[in-house]
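Here you get one chain, nothing else, as structure tokens; it is the form predicted alone.
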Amino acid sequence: MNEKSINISDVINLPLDTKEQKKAVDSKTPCVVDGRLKVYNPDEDNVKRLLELLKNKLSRQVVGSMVGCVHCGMCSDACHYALVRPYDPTMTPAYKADQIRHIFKRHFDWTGRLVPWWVHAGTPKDDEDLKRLKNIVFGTCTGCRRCTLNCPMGVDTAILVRLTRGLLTELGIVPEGVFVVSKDSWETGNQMGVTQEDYLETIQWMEEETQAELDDPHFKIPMDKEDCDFMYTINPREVKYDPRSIGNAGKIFYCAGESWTMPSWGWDQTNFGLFSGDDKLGGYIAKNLYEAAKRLRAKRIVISECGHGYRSTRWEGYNWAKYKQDLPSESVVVTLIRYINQGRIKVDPSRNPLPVTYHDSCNIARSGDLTEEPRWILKRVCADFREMYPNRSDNFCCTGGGGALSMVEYKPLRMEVARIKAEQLTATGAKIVCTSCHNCVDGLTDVIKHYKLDIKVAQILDLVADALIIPKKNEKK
């Protein structure tokens, strides 16, 4: 799997593209007009503004990672960018974090103010330096946090990368894709710009498809039903590109005799604020969801398969929204385990005969510690489950994390460093790679297509639905 190495200066020096920003300004897009989403203004002192924003973001957690790095190099052994390009020092996590660390030391750390040359303190000179910073933090890191687990000092490089992304987002110095997805999130309440009409029509369509599959015209996907055991929230990708996952969930809940509902508003469990570093956007999206569960008096929130949605909905969103966490939430993977354990659904692993391996989503495994539950299910619904190595919290990113799929200008570098993931997949000999994340589905699909691998991608819910034994009508609860 030899891949031609690209010239990194072509990535670092990519210009700032503002076509979408200008279109949003010209069309008077509300979130731009009222200032929720910033656009780039070359007439402002953006360096001064960045320093003001940075001052207000210096929490104990951030400062700990700013001052803790001893440049031992162990993070390089964990980063897929650095491992594939070992001759390139700009790919090391320490280098990427140093870009904001140098600024911190120059302006907020006494050592940098007194002896800047000694601690390599520095400051951006102009907007060109900020644009270069944009390409480093958005284009050369997926925020997978593998380096964090490998750091003996506990430095969280992903936090510094996200912090820097958030500062640049406030200046409108972001990739076009990040701006567009942020705009869609603000304007429609979901990151793919799915309209309310399309959402409801898709739910209706899946309801009819599932009725036919179950041979039961009374099957319903409950919408805005109050006092249910849980409110089910989904990834907008399911509406736009993979609606069968909604039907599969409904089929399983039906067989389990579940009391559930979906909200007509506040249904997006993903959150682009995690990727862009925009806490205000993160809080807006998360609050929509929490308020929906409160409005419907749901007893819990169940999150469909999505890595960053799981992380954002379960804990990060409460901080961004400053919202009291008084409702339990869980991944649908945990829900499925409960059904199998309680005998509420029955599965036949022979219906999934092909060899299956599992890809751990970074946000679910490394940040969420949900590693054994997916395997527990796969060993019961698949005839041939094989481990991928390394795995669990040590697994490599699908290369689509951190919002990378929305930033097409960095795809050549992303595909080059995807060689590690391609080699991992090939070594398993599996014909299906299963993951519990819609983002990873697209990331892995890119890898498989680029490296021409004979393997397909599936999710846990799909394999459970395929293995599901649907009770006959006289056996239903």
The other form holds:
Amino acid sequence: MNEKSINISDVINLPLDTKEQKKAVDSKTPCVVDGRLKVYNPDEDNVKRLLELLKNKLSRQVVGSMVGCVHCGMCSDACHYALVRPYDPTMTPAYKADQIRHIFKRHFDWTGRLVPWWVHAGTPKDDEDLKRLKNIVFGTCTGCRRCTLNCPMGVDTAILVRLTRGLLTELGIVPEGVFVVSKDSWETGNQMGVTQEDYLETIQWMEEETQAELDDPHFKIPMDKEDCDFMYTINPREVKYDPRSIGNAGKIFYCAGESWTMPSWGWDQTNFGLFSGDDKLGGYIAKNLYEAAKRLRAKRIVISECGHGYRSTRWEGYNWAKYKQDLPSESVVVTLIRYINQGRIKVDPSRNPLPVTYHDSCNIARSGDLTEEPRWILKRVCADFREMYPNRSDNFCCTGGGGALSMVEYKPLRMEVARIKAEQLTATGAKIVCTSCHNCVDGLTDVIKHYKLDIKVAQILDLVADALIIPKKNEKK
Amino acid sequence: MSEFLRILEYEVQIVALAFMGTVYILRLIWMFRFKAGKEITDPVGNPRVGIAYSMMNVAMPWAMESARKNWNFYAQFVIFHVGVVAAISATFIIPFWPGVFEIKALVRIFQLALGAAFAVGIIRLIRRITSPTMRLISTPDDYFSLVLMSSFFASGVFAVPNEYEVSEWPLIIFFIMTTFFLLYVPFSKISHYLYYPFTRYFLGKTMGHRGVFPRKRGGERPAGLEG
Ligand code: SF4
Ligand code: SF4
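Could the form predicted together with the partner chain be given as well, to go with the form predicted alone?
All chains and molecules follow, beginning with the one already shown.
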């Protein structure tokens, strides 16, 4: 699995591409016109702006991570970038965090203000420095938080990287992909720019497919139905590339005799604000969803399989939107456990005979709370489940985290770094790698293609649907 | 004991200690002036358990892969910090409870701890200088702090016998270093012990709230996964 190593200066010096920004300005895209989404202005004093923004973003937690690093270097062994490129010191998490730490020290910390050179405190000279900063925080970190959990001091490097991304987003100094996805999120309420029409048509199509599969014309994917047990929210990728997962969910809910609904607006459980560091966007998307559940008087929110979507909807979104949690929300994985436990669905593991391994999504295992639940299900729906090592909160990122899939310019580096994931996958001997994240599906697919592995990617819901024993019509209550 | 050494051991130390304490209080006020983030979601785990787990992390090398994979480094960490405790204790024992160092076995234990910490300090300095990764992230403060600590340990080895009647120089050097140490530390990265509770508290609170801490290893099942 050896391959040519990327010259890191080619990555760090990638120029800022603003074609999409210009297009958005020319076509008077509302979120750009009203300033919700910023475009790069070379005439502005961007360094000064960055310092003002930084001042407003400093919380006690952030300051703790700014001042707490002792430069012990322990985090370098935790990061997949640093492990694959041990000869490249710029891959060390502490180095990446130091890029913003130096600025913080120069302007907010005593020693840095008095004797900057002593602690390497400094201010970016110009926009070129900010563009290099963009390439470091967007291009060399997937925000996986592996370094965070391996730092003896408890320094949260991933949070500092996200903070820096957020500052640069406010200046329009972002990769093109980040700009485009943010624009789509503001404009359409979902990160893939799926139109309302496409969304509803896809649901309709899946409803018909599932009716045929179940041989029941009464099967429905209930839209905007009030007072249900839960509101089901999905990843726009399911509409665009994997509608089968919506059908599978419907089929399982049908067999479990569930009372559920999907909203026609506020249905995107993913949230690009997590990746771009834009709390405003994060709050907007999350609030859409919370308000939809309120509008429909749902008793809970169920989140389809997506790592960052789960993290955003279940945890961060409430904080970004300053929205006090008023309903329980859970991953669909937890819903499935309830069905199996209560005997509401029956599964036959022999229908999934191939060896299956499980990839823990970073956002679920390190920033969420689900490590045992997916395994509990897989052991019941697969005949041959195998662990991947390391696993749970020690697992390595699929390399598609942190919005990396939307930043094509960094893909060569990402694929080089993916070697560690490829080796992990190969060692299991599994034929299927299961994950509970749509983003990881794409990340893992890239790894598998690039390293030519004989493995397929699946999600828990797919495997449960495959193992599902569909009751005969007269058996169903 | 000469008057010079006496003043150095008592008055000078007390003034330097008061200075350090004052700077630390100001530093804490500075930290507390930044707003604390608030978690407004329903918890899955217990934030208090998460905080306790996070704080104890340093004493649980099995809980962190970086320590599990680097036992050697973890051992160095323990030895170094035992040396820190020994050196700081000596700065109080010598002037205030000199009788303690009349117990020769105790003096040997302190010398062993300080000598081992000095050796670790040198190993760490070599690592910081020779490893390109460490060089890239190191600041002058990082090098100086390590040199300072290592010299402090070395001077402690000769000071703890507290034999001023034989020669005062080991004690004079040790207490001059202590004074400098007390004045310099609040402005250097050596203050990390002041920040440790902060970073660990916040990380533990969030991770405990979300049920990530205590970290689950294979075989542990959260409630609800019966059957
Ligand atoms: S492990 Fe933590 S303290 Fe050590 S260099 Fe990395 S971030 Fe800094
Ligand atoms: S968050 Fe992950 S990718 Fe980023 S520096 Fe830390 S370990 Fe590396």
